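Form predicted on its own, single chain, as structure tokens, below.
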Amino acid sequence: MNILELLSLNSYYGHEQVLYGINLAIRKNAITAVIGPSGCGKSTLLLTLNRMLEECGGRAEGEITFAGKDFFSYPKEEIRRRIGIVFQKPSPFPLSIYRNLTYAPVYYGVRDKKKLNEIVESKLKVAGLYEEVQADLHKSALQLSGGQQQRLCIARALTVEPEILLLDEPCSALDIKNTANIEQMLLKLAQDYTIVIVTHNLAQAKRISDYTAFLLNGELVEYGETKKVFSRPQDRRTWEYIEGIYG
């Protein structure tokens, strides 16, 4: 079942076109990796799907269907609640760990202290962070390590129960151990959420994704099951990128 369907999607920053005629169907409860060289439009794709592109002076044209309904008919706030995004650089709020995780639920109307405590505990456990920080919930999130901060940001994005989680190079600045922790977390999360991850790490895409989309110069060159894309690419440009000939 497809949760997001893109048809002839074009994205722009001002007069500069970045994405060209993207046709892509994102499967529900699967991990889709978006790969391609720097500057090919990967991050712009994520910003389009979270409607953050418009806040960056950009715009999108074409059709997007989300959960069977016109994507652009939803209020931006609803899109951002139902489609969460985590950026490459960890960006915890300069607040306590606890307040980082209760900020969005409180904004959306949750006031019950017991419910808030349950949200904090459950999402930290999902992120594999609870055992590490349970005694320090009122410590500044900025005191956490880089890997912990990234897991906190993922946990924070989950506090409003999005249907889709977008991740832009979430492991690029992390060591092997923290990368492994996040990959294991994402594999578990895919049981309940749809995940789209931008990554330059081709080995990572092969390890954790069900589907892979290859972008080049703003165009979708190839999309399919990850095993097929990496073992039997249909386009020579895909093969050249996977083999490291360019990119």
The other form holds:
Amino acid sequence: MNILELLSLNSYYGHEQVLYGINLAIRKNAITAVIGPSGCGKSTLLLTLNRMLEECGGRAEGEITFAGKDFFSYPKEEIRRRIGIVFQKPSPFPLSIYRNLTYAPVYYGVRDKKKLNEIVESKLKVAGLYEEVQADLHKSALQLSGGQQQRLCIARALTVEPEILLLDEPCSALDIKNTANIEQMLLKLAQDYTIVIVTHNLAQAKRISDYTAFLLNGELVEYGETKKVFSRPQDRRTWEYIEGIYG
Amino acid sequence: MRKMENSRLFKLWMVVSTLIVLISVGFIIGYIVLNGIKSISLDFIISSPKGLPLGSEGGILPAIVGSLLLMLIACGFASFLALATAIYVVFYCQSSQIENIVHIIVQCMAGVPSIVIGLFGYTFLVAKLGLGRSLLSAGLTLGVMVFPFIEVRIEKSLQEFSTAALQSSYALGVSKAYTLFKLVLPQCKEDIVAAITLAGGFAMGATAPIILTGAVIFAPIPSSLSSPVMALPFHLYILTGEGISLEKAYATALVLITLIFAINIISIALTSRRKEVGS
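Having gone through the form predicted on its own, I am curious about the other one (the form predicted in complex with its partner chain); can you provide its structure?
What follows is the entire complex, opening with the chain shown before.
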């Protein structure tokens, strides 16, 4: 089943067009990897999909269907809640670990202390961070290491129970061990969530994704099952990119 | 060789400048303390001016209370406006043109001589609005003077807030207002309070804006916002200007300096606490 369908999507920053006529169907409860060289519009695609593009001074045109309804007919706050995003650079709030995770639930009306504790514990466990931080949930999130901060950000994105989780190169600033941690977590998360991950790391796309989309200069060149895209690419440009001829 | 000489000259310039400033400030404060301490007593602080001419005996309680009240009104009024202006400019203003206009206005306000602000207060608040020469008029006039001072500092502090954290908050579907009140303002609280206290010290020491708007030679502790008020800097000006009592003038100056000093120390303490937490 497709949770998100894009039909001739164009995105702009001011007068500059970044995405050209993207047609893409995101499968529910699967991991979709978006690959492509720097500046090809991967991040813009994610920003478009949770309506953060406007916040960054851009705009999008085209048809998007989300959960069977017109994407642009939802209030943007609802889209942002239901389609979460984790940015490339870990960006914890300058609050305690606990408050980072209760920040959004409290906004959405969860006041019950027990319920909040439950959310914090369960999301930290999902993110594989619980054992490491349970001793002191009230220390500042800024004191965590880079990898821990990124896992906290993923846990934080999950606190509002999104249906889709967008990740923008979440591992680019992390070492191998932390990257492995996050990949493990994503594979587990894919049972309950739909995941779209932008990555520079082709091996990572191959390891964890079910579907792969290859973007080049703002156009979708190829989209299909990851196995097929990597073993028998249909487009010459995909083959060149995978073989490391450019990018 | 040339480079060494240059760096030596540079060092000399720094050391000499620092010494000149330290010595002159130290001299001023020391001189006032030495001359003022003799006339300071509990009685001086807790009683009203007496004697003939008035002020040659007695104390300065109404002026101390008056100065503190003026500071409170000025800071309350100015920070109310400054906080809103800064939040608007940083978080809500979409057009860079409007932002520039606000910045230019704030900067111009900061450059207006204080006596001009005093005259503005007199014509607008005292005469036009009919508030009379009162605690309220003088406080509001001081508020106009310290507004740009507070606004610039609050705006800077808000601007320094991490963009990534802001984006993350919006990305959770959370509203701007919630982000502001739960995330940004708590984080900038110390900076904001420090800016306001610092402005309080500035307001307390200013004389020109209050001469025409509410400060008088003698008044009891003000009973309402519409009563005229005594203020330390104006009292000091009268004591020396009219040649009433040099001793009392030194003592008054000492009290004024001590108060401003205390306010600045509070402000510095707040800012440095912020830095420790932030690291």
